[in-house]
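Only one chain is given next, in C-alpha cells, and it is the form predicted on its own.
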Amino acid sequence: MSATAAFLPFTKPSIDEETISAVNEVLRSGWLTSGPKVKELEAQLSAYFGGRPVRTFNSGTCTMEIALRIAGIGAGDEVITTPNSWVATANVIIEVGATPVFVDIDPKTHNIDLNKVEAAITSGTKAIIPVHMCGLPCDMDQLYAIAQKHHLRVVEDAAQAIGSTWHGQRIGAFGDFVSFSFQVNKNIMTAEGGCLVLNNEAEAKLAEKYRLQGVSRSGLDGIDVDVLGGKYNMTDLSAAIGLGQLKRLHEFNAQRKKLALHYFDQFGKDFESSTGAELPVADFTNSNWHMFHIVLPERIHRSEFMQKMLDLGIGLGYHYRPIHLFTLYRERGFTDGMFPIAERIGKQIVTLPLFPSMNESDVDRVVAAVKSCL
C-alpha cells in the first residue's frame, strides 16, 4: 500500500452536519424511541412511494417476516426465493414455519431466473420473495404475471433497491409487499432499520401490531393483544438519520450512477474478453447502483485476489455465498450442485468500492488494481 494512498473501503456512509444536528435535537428532546420523527419519516416515505402505506422497523429483515405473517404464510406453505441473497431472505421463511424453495439465478442479472420459477410451483406454494440484486430490479412484468396466474403473494426483497425503477415507476410505488433495508451500507441508511410498503391501511395497522408485541391501544388506558408480535420498532434517533438521508437520496444515487459509468469506461470494452472476468449488467435506466461487482475467472482464487487488493489499500466484499450451502440449509437437505449458476457466481464474485463520497480518481485506482491483480 502506498504511503500516500488512504485505505478505500468497499462502502462508507455519507452523513452531513445537518443530520448530526438533527440527531442531537432528538437526544435533547427526551423522546428517543418511536415518536414524532418516526411518523414524519413514514409520511415522507409514503409520499415517495406514491401515497402507499409505509411502516418503519428496526431492520429490513423483520419487514419480510411481518409481510409473510400478514399474508397468512405459515406451516405447510412453500415460499419460492433465490439462493443468491443475504441469508435473511430465506431465514424469514423458516421463521414463519414455511418451507423455502430455491430457484437458480440468471447468470447476467444475478436475480432469480423467472423462467424457472413456474417449474418450482406446487400446490403448497403460497408466495415468492424475489430479490432486486444490487438495485437491479427483476422483470416486474414477468414476476407479477406469474404471481397473478398462480395466485401467489409477492414480498419483494428490495433491501438494496431504493430509488430503482421499472418502466419509470419507483420500486415500491406498485406491486404487493415491498421491503427496504436502511442498514448502514445501503443507498440511504438509519444505521439499522428498514421499512415495509403495504397495500392498504388494514395491513398497515396489522404491521403496527406485529412490530410492537401485538399491542393495540384505545384511549388512554385501553390496551389489548390479539396477535403474537415482536419488538421491531424504529427509534426516533434512527428516523432522524433517515430523514436527513432521504432528502439526499437522488443526489446519492446520481453519484453512484456517475461512478458506475466511470467503472465501465475504465475497464474498457475488451476487459471481459481479455481477462475472462464478468462485469455487471450496464443498466443505467432502472438500477440505483447499490453495488458494483465483478465475477472473477475460474483460474483466480478469490481469497488471494482479495488479499492482493487489500495489500494495495482497497477493501472488497463478496455478495453472496449461496444460501443453500450454509450448514443450516444443508441440514434441511440442500447440497452442492443443486443451483450451479448461483454456486459458480457465489464462489467467484467480488464487490468493488462504490459509495457517494468516492470520486472518479478512486475508481481509476480500483480499476488499475483489479487489472494488476488479474
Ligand SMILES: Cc1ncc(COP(=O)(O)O)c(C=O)c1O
Contents of the next structure:
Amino acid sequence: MSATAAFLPFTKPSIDEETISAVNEVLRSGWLTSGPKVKELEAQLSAYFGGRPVRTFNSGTCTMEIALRIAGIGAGDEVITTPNSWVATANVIIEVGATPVFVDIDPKTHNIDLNKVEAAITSGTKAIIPVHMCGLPCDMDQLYAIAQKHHLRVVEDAAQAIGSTWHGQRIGAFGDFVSFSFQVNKNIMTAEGGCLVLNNEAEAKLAEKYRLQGVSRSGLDGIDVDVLGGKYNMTDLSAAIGLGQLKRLHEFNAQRKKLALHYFDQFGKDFESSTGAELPVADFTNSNWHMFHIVLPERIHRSEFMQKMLDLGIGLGYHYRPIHLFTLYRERGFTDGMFPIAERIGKQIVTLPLFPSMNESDVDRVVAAVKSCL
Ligand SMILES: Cc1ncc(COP(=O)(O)O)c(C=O)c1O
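May I ask for the structure of the form predicted together with the named molecule now, the form predicted on its own having been displayed?
Below is the entire complex, every chain and molecule, led by the chain shown above.
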C-alpha cells in the first residue's frame, strides 16, 4: 500500500450533517422509540412504492418472518428459496416452523434458477422466497407466473434491491410481499431496520400486531393479545436516519451505477477471457448496483487473494457462503454437492468496494490491484 492511499473498505454508509441534526432533534424531543418519525418514514416509503401499504421493523430478517406469519405459513409447509443468500433468508422459514427447500442458482445472475423451481414444488409448498441478489431482480414475469400457476405466496427478499426496477416499475411497487433491509451496508440504511410492502390494510394491521407482541386495541381503553408477536418495532432514531437516507436514494444509486460502469470499462472486454474470472451481469437498466462482485477462477485461492488485496489497502467481502452448508442445515440433511452452482460461486466469489462516496480513481485502484493479484 502506498503511503498516501487510504484503506478502502468494501462498503461504507454516507451520512450527511442534516441527518445527524435530525437524529439529535429526536434525542432532544424525548420521544425515542416508535413515534412520528416512524409514521413519516412509512408514509414516504409507501409513496415511493406507488401507494402500497408499508410497515417498518427493526431488521430485514423479522420483516420476512412477519410476512410468512401473515401468509399463515407454519408447521408442515414447505417454502422454496435459494442457497445463495445471507442465512437470514432461510432461517426465517425455520423460525415459523416451516421447511426450507433450496433450488440452485443461475450461474450468471446468481439468483434462484426459476427454470428449476417447478420441479421442487410439492403439495406442501406454500411460498417462495426469491432474492434479488446484489440488487439484480429475478425475472419477475416468470416468478409471478409460477406463483400464480401453483397458488404460492411470494415473499420477495429485496433486502438489497431498493431502487431496482422491472419493466420500469420499482421493485416493491408491485407483486406480493416485498421485504427490504436497512441494515448499515444497504443502499439506504437506518443502522438496523427493514420494511415490508404489503397488499392491503388488513395485512398492514396484522403486521403491526406481529411487530409488537400481538397487541391489538380492544374497545376504547383496553388491549388484547390474540396472536403471538415479538418486539420488532423500529425506533424514531432509526427512522430519522432513514428519512435522511431516502431523500438521497436516487443520488446514491446513480453514483453506484456510475462506479459500476467504470468497473466494466476498467476491467475491459478481455478481462474474463484472459484471467478466467467472471464479472457480474452488466445490467444498467434494472439493477441498483448494491454490490459489485467477481468470481475468481478455480486456480486462485480466495483467502490468499483477499489477503493480497488487503495488503494493498483494499477490503473485500464475500457474498455468500451457501446456506445449506452451514452446520444447522447439514443437520437437517443438506450436504455438499446438492447445489453445485451455488457451491462453486460461494467458494470463489469476492465483493469489490462499491459505495456512493467512492470515486472513479478508487475504482481504478481496485481494478489495478485485482489484475495484479490474479
Ligand atoms: C439478501 C439478504 N436477506 C436478508 C438480509 C437480512 O437483513 P437484516 O440484516 O436487516 O436482518 C440481508 C441483510 O444482510 C440480506 O442481504
